[in-house]
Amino acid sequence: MSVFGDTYARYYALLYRDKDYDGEADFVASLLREHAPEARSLVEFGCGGGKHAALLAERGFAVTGVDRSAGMLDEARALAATHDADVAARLAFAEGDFTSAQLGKTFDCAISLFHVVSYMPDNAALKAAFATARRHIDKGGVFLFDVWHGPAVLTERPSTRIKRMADERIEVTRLAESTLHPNECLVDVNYQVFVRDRSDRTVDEIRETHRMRYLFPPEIELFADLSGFRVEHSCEWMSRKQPDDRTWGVCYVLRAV
């Protein structure tokens, strides 16, 4: 099964209900306002179900969507479709992959939420999509997005993690199990997902994996000068607290030059 495909969709909401969409949309939101005051319009790489961009949405800005699940693009849709008309008008999607994307227009700004940058395993990917970021982005806007930091993956080492979730219909259970690939800065993450249909107890199971690279930052300003930005800002995700070597999410700022 390919990752974020389309059987993976259908339970991606589940999963990540009790993750904090309004807070870190504030984040975001107060970190482009710092560092872009006049930004009007952004384009998120790897915008999954639109939950981030409805919100940012809300907060008045201009969102166009791009993701390479088609399923996740009509979770997205159908999102947008719930909103009153003023923000909806405000949301576009469209199907891309973000180290390839050509959109034909520029933007204020670009984000990548939720790690995404973590998923370009190598430096041919990582190199695209920063490159992809670049060529949608006027200069002087700004390139915000997170990335697993490597100086806490190599201190804290990824576990074995079990999360569940039920809703009317669905229970599902999700086990992660890691291994870490020191030399290649990479985390195999492998899920096995169990869905249980709670109306006739049928039960599913999904496997896959997801390849992490943890990045450090020589390497970020390395990618980030070879692709026409300069580092301007880096924090521990929504916390803002200098990071450390047990930060595992952190957020940059790049400039666009």
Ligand SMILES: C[S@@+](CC[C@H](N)C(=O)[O-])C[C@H]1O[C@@H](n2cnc3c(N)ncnc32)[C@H](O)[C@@H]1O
The other form holds:
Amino acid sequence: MSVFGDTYARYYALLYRDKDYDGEADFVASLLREHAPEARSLVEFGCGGGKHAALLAERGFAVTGVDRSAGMLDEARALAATHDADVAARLAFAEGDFTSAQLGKTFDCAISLFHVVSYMPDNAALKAAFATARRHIDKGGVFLFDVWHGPAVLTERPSTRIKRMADERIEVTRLAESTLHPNECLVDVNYQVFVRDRSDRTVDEIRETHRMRYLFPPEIELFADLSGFRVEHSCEWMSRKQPDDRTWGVCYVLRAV
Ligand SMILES: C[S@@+](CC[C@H](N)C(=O)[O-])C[C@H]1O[C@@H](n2cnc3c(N)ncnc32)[C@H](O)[C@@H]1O
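Form predicted in complex with this ligand structure, per the form predicted on its own context:
Starting with the chain above, the whole complex follows.
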């Protein structure tokens, strides 16, 4: 299983071209300004292709993005290079794993966006990821992230989805079929991606399984406690509504204590 390998990275930007990264950067920046008004430097774990990082750098933050996928980091560096020099100077990227990264410095806040925390499949990985976030921020800083919300996953259940996207070069069709493992709080999302080259009509097929952990608020409280954080705020991703059993994505703000 190669999750977010170099091949997937090539199509990721096209598959998520319709994602509202700009609105999401506004949402994250506004929560950071409320909970850490002095914050200027951010470390982002699982930064992927660097879109949030670049948009947050445009909003004045200095962002160091960390990801374990070299292909994703290539995209992120290429994106940074398209920005004005002052924005690009506020961006840095490093290869590293959320469960073990040691950047040798601290930041005002840590962020991890688009369910990267849900990619930590078991308690050991979650604990290690929270510890990584904690050792990269000083006391008083915040750790902001979003996860799959257990009550909604069990109420709505993951369904089969198809997504099609195209640009001038390729057409991508992605089928997502999920298997729920309720005793482990896991969902295996099995992706089958067909990439059709528009010039020679050849089709590549890629298969990936993304194992996602859904989390319940008391678990987040426990992992926060174990890692030197306290839960300060939670809300539905983007809408800021109170989470309920229809809220798939919940955003948490933890305070480093
Ligand atoms: C759904 S993507 C999100 C990327 C980016 N945050 C965004 O919003 O576009 C998940 C990302 O997390 C990264 N990732 C997953 N597990 C990781 C880990 N243990 N350490 C570092 N990066 C990880 C993947 O390589 C991928 O880039």
